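Given as structure tokens, the chain that follows is alone and in the form predicted alone.
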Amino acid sequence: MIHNATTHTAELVSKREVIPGTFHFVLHAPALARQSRPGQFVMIQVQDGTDPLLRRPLSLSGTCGDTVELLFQVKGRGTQLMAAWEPGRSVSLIGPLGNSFIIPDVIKTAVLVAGGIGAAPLLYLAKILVESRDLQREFFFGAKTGKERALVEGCIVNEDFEYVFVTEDGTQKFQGFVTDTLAGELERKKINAKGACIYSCGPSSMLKKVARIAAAYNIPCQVSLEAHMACGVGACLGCVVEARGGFKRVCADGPVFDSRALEWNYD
């Protein structure tokens, strides 16, 4: 899974605060851009020295030519330090790490389901789907408030996907949880399970519901898991999840899994 992973020295080309506390970075990293695939991630050194000691894992949200894109939310000291970076800064990254989403040759319908910052790897996947395949494309995006629309506004999703935006605060057409809307739309559109695939990333509670819905409709489903990571290469066993037949490392065995391979412990 990690045979292409190497250390890269990248340059921060541009920085944009998409919404308060959420940033979009573009970094010049030609070799990394060539090697990367949707679903993979990088481990970023926040600053020189040993404080913070550990690198921070971030999903790749896209590539363009010699650049890679990152979309991240400030959640702790490491990402807070990153938010203060300015263009021109030299950045050390290890990657690409982990596996990637699989696009079957027979796919006819792709259903992408993102929750909040979980949109990052799915935006990358969306671009690849548009560039490589002529198929039915659906994108479901769930967020707490309408302001989070900016995370996907202006992206390829808005132009080339059937786009459904669901908010918990009721400021959009669809209110509630994205999983409730997903189930209703699958039923209404009579999505044919043959040739369809669901791709999802977001909070674990959302992914559990997406996996349940996929199983109910007999649609193959790939989920990208979010987890705290220390090494990023499977050595420390700090990001294991329960799977059928044992435990899996999110960093090395994932972060993308067939939803049927995981033990969701349905209630």
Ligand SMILES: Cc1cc2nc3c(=O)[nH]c(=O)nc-3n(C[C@H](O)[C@H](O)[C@H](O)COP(=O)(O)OP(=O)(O)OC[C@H]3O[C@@H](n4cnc5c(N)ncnc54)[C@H](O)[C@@H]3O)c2cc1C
The other form holds:
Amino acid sequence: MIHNATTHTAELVSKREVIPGTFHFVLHAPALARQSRPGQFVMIQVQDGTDPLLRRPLSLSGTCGDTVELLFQVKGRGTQLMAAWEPGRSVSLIGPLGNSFIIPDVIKTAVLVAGGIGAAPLLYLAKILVESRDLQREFFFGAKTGKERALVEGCIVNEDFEYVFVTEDGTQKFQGFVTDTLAGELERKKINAKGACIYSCGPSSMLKKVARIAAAYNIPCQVSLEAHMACGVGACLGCVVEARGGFKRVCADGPVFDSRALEWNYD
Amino acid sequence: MTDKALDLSVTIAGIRMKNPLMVASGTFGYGEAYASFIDNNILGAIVTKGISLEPSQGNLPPRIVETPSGMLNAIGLQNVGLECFIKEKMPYLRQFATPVIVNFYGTSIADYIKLAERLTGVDGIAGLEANISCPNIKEGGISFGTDPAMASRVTEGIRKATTLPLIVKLTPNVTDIGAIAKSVQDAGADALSLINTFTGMAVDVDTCKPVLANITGGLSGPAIRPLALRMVWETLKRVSIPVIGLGGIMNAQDALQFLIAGARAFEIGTALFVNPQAPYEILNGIESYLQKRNLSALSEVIGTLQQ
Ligand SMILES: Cc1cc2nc3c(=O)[nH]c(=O)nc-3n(C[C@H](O)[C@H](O)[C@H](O)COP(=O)(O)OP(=O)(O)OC[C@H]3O[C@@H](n4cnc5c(N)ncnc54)[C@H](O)[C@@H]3O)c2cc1C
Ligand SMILES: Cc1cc2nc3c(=O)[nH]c(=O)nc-3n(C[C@H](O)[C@H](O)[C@H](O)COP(=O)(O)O)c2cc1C
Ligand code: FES
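Now that the form predicted alone has been shown, please provide the structure of the form predicted together with the named molecule.
So here's everything in the complex, that chain up top.
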């Protein structure tokens, strides 16, 4: 068996609009919460009926006891409909799906690099990483505006991570793209191949640059990818990405890939 | 409700199935993808992802896009190839008490013949489903399934190459499906399955580019169901071999429409993506339908269309 996913009927316990257009959901789904690991995702049914037809893939942004958390941005019709859900609603989820981030035993420094809503799976990882002692923890967060800091702040205890906020609007210490700052900060903080690991999720253009920087510093790097999905379980071959040695399914072979295993020839 | 044991079994081209629910090619992998959701033993039959002589990479992504009540796919028939399928996929498939029907395709009649010959005699294969929606590279790239003469020739070739039950899967991208069906029957097919996907397209208005890297893709899902049903009904007027209906079946009501129209069995594809529990729900729904009407066998429903 390649995964242990099943269909779960979860109850939406709480809903919070973290910043305009981005929502945090807490769902009661004990079996799912027990089985999930950071990096994994769910396929969520938007509503009964046939339009929208397909389930939407969303990363788990955390688990807590019997609940799982989602952090999502309104993009199109499906997420728009979800934004109108009220607590108490019953929701159909398939999960846990996909592989997960790997935390090596010898890890000394974890560098998380998130772009916008790409923070979602990294928040889950961060919550697991704070449980390890003797670990240097860095959280690079790139966004359009300073307001988006709210996506990561409050989700994890501040003292556990060193934060670097980089925004395009210039309201933070660093202005521009997170990848403009990453290399310099790795140098300054003397983070190198020895025991360091980069974990990244965000737009593909950002991931490509993160992968290049990781390669330049010889730091292992795991990236979480997105692709349009139909089944989410590896059956349809709709979600493939170009990897060394042929196409890989983002849903079943990923969504987390070693950056060196991918062909970085998209945009 | 009655306690009468219900008989949902059907026989197609000599393949005995405990019920009429088959999973469609390309939507169930090689039988493993839904293992955590579905006990493969409850299925009437498993149709595997279309295989070719050599492994195929398939098309570049993006490969899928959602459309109103449907989806377009341009997977490009990515598959592990004939030998890998036999060696690595069949051992898994063989363990279930469910007939395995192997879907296959070629780009020349010779390909189809070689595939059929090699698959014949492989332990655990109950039958073949020939996908003839593919282009005939040797003859100008027109799909085998869109021309009655070409459909007939490829069917005849496969027929001579195998003793296994032969199902030919028809493309709906034709003007007269009945004519194609008739010529495939006359060329020796044991059964027909229809429909494959309708060719469609979607454009991204922001980039002014096609959404799919392949430009066009195959439309599946509830959007095509009424068209599929009409084509099954039309086909049944022209042939006497069993017909397997598919296209957009999501629930028991949908499946019953095909059965009542005369399909002896049905396949579900896109429904699995939306609801992996669909096989259970559909079978339960069919049972309740029989019970409500005080019927004991599915055969009392098939082809009961009143016109
Ligand atoms: C593994 C994975 C994890 C994800 N995790 C998150 C998350 O934690 N938070 C979050 O906000 N978003 C996440 N996304 C993106 C999210 O799936 C899309 O934003 C969402 O599907 C958009 O649906 P829609 O109906 O609002 O948009 P529409 O554009 O109307 O959707 C139309 C179709 O395109 C698909 N689609 C559109 N954009 C994307 C996209 N970026 N990725 C994949 N499919 C897309 C939809 O699923 C649907 O099938 C994730 C995607 C993947 C693949
Ligand atoms: C992702 C995907 C892959 C498919 N691959 C194949 C294939 O390899 N061979 C084939 O004959 N049909 C293939 N089909 C067509 C289906 O088997 C089926 O004919 C079609 O989807 C209509 O049924 P549905 O609406 O229930 O999905 C594929 C369909 C989808 C959606
Ligand atoms: S979404 Fe179907 S294989 Fe990945």
